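Encoded as structure tokens, the following chain is the form predicted alone, with no partner shown.
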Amino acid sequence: MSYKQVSDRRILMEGVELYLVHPDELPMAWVGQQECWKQLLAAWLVVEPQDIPMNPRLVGKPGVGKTTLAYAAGRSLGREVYIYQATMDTRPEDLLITPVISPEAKIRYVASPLVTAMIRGGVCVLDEGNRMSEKAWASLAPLLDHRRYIESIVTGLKIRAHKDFRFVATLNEDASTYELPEYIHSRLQPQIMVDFPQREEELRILRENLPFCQEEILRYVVDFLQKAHEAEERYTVRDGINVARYAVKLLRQSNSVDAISAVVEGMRMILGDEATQYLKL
């Protein structure tokens, strides 16, 4: 794929102008199971000059860390990360390049964050992608399997994936979301399961979150996740976290409250009553 570097976030491609969109820069590690970490960069490997990098899915309930997981891994290749949060809203165009009206009233064309990972060699995380509609997904056939590019109708480009390009969609296991089409799925390979962390992992997970959260709370919290899991209730780690920061601010507000008292308020402002008879007290 050829083009001119017009500026840092400007490129000429086919007598079109292209602004491309910044990377994500995001405090996000991953701490938790590492065997979906290796799944997830040896689909990406390239292990010879006639292969090509996999499209993994990452699946799993909400709040269990699969754009964390994404993320993180994306970066540790030393590659710019674009995070795409998929909707249900989501048209094909606005997963390619989008005509906008410039300050000075002319056409400007935006390259989405997917286009800019493909033009730079980046990495797309597209974001609960089975929130979005088959039409959506049938814009990126093409990009998901050996033909690896995409075709703007606006522009009229034909755009190749440059060989770093790395693409991963994460699927939220839940009864608001599409079927993917047999189509997309195929092309969706390995697929990579990434369930609740074990105790230790999410006590980890906590504290690299929540640095400043007194031990004593975090462990309350983490003993209420791990029960909820147990009872196959939907409150992730991502809950966990909203507690116990929620505790915290209880407790530097008043001196008079107590970390098992935080720790209850703040499940029953989060969570709701019912969340609390999973706390062990």
Given for the second form:
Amino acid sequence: MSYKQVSDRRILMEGVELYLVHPDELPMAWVGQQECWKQLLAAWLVVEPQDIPMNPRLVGKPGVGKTTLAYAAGRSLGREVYIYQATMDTRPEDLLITPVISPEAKIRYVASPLVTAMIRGGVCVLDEGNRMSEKAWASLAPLLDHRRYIESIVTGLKIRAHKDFRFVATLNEDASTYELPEYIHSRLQPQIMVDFPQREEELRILRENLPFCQEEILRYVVDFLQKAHEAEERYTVRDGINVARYAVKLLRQSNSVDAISAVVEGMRMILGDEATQYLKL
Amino acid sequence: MNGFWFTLQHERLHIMPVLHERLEFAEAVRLALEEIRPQIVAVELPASLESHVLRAVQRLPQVSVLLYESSRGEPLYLPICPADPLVEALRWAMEHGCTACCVDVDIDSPMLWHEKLPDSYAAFRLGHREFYQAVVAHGLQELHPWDRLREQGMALRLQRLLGQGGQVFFVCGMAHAQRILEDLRSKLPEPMDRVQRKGVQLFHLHPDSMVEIMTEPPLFHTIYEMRRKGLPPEPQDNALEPPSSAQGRLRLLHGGASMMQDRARACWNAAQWCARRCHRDLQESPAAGAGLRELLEDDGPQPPAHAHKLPMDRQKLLWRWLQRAARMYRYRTGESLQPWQVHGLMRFSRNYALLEGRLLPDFFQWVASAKACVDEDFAYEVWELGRTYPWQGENSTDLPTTRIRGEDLWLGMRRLRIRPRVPRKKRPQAFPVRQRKKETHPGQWAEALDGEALCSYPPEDLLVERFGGYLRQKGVRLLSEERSRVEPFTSSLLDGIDLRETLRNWHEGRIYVRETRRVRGGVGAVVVIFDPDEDGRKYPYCMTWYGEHEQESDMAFYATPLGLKMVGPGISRCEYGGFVMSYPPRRMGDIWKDPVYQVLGSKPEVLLMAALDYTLEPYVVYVAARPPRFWFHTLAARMGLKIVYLPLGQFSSATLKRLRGFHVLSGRDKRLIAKDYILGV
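Now show me the form predicted together with the partner chain; what you just gave was the form predicted alone.
Everything in the complex follows now, all chains and molecules, and the chain you saw is the first one.
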């Protein structure tokens, strides 16, 4: 795709000046569940010049680490990763190129994280994709099939994706989401299910996120999470991290509190009293 | 010697280098033995285990496992399965009255490490000679000191076997063949190994453990076994073909006894069908212009009589497996695989295999790909067919049965240098499908369906209710959008700036604002038509259900027959043809018996009429592939109502699929156990 680089984050494409956004730099690492990792990389793999990457969707309960997986896998390819948070209000132009009025009362065209990733050959993580409407998804239809381009009505540009561009959407399952139409569903293949981690993996995730936390606290929290998973409760490792982090703070604040009391208190404050029934005392 | 198999030769000795436990090499051994017809067959297995191994080989096709301990107390095990080159060699020898012997040295030192060898499918494509030469040219990995002792010991024993006269055929791992060949030319020391091993136990393997300890999927062993002595016959009956509704009722009257047998017979038939169509056929090419859908249904030409002498093509085997699983999936769920799903499955499984250095996916990857690119129901069919091994009963008359759990094994390590395996503490990757319960005796589940006190399964009610709520919101939103208005900004921003319109008219220098006009009232009833059932036979089960509490709508539907597909005791799976939901609950009469509705032309029209009659709000949402007759719009207008039509194609196929299948429980007590039988809600 031909364009002229004006500066680091500005390009000129067919006479239209586009402002690009910055990639995300986050301290996220993926621990455990290697099959999910492999499946995501397999979906992105290209085996010959005529081949095109697939556009996987990550599904699973909130807090199991879908965004972390997508981000960490993207970084492992050595590419810039751009996370776009989809919302109910996301419109097609927000997803592609947004016109903003500059201080000089002129229109400035700003490329979204998705279009920036397309231009720079990065990875776009469309987070919580099913929070945005079908209309917004419709604008991505040509990008997600063999055509690999988007059409920006606002600028009149047809932008082709760089060959290294990769796309992944994370989808949540709750009442506040939209239904994806069939033609989008068929383009978001494969569906990678991110499930609750096993005990050892969960412990490793907690250690990775809270390297300063006492082992005793982590074990209590992992016991709780495993029992909650067995009972098909929605508590996730994200909740576990919050509980353990709060328990550490409590312990630091007061020497009279022991580890288990701190965890119980953390659980009450963060998840409510009903969560403590899954705590093995 | 043909291009498919290859041996190294020394005097009257043929050494066949193989990859252990791989189908392609078992086939090569079988074809080579048929051609060479040796008098003595030797394999790279410890001589101290010979008597136990030969007994296990004699039990084939029943699969056995040898369990024993090393002197350090480490448990070791050795499975004896049909599609294993070493086992095939011993089995052929025993069947043909030849001498069968194990010549490896029992060094009692469990050694495990990866051998970085190419996928065995490459040997099928390149030819075994080329494969072996390429492996040797790239260099085998670092030699372990114990290996040299073993190789010299095997060479010495082969020298002695050569002394007995006749042709000798020896099967060993690729790593050893060349060095053993060289050792045969020199004088060798007597190996210092144990001649006898105590405490070796032979067990019958429980069928549930087969997937966990076999390197190849059990289906491949089944197909291999079926083809060993000729092609199996073409399956004649069509088990698992969808029965007509009349047949379904008849089955129910007979207690559904044949349903479970059908399942086992369908797997057996599918394996036979695959076995006849998995050989290499360079002439065969897909029908010109055929799409994936046609290819999925294509049986291909009848195989030639000598097809069992042609090597099996693993890639073709995977395709046949997929075809048969797709058929079972269609029967069980009423869904067909879409071309885009097959396309995605093929690409994804290829990439997944490549990431682990293989050309074709293994059993786990194949099932995981089926789940990722289609759904869990299809993955279950792939898994169920893949674990088919009809000869393995839960018990055996001659040996005790053992179960070996995945946690005890080395799953994840693909190729081993020595045969007896050492269990290793490594968490196996569980197959991505959930086990489903089975009947203890045929017809058990259907017996519990007495037709009284029928009720729904609450998680499915929630799903339908949520979808109904979504449709109500969508209907209102659609009407609001139709009524929205854009105008130049004068005194009020109304509902906000319309940026698109403002930019479009930028030259005017004016700002445009949008006004969203809310519709009065809401949507009272929702009709969803999945299938209009034009001939009126596919969905004979018509029912009206009342909401059980204030948050639940009344519902009337037409569906597939009750009792046709039993998934648990008194739990029948049905599929909606269409339904109507009306809120608030407990107002709807039995619309299927209401004489007023009898004049209407079809079931969808009865549902729509009921929606118009029972709605308390001015709008009715109608979701179907085709809009209702114009007459209904006129009627609705006369009643002061409006029908909002939404095409079915606007909705996610995955959601529709989840909604469409539902379960009818025979009594509320079944709600307590239903979650153990109903998956994926």
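Residue numbers count along the first chain shown, from 1. Predicted, not measured: the structure shown is a model, and the values here were computed from it. C-alpha atoms forming the largest set that superposes within 1.5 Å between two forms make up the rigid core.
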Checklist entry - Rigid core fitted, then: does E200 show a CA shift of 2 angstroms or greater between these two forms? => result no
Checklist entry - Quick one: once the rigid core is lined up, does P103 have its C-alpha move by 2 Å or more between these two forms? => result yes
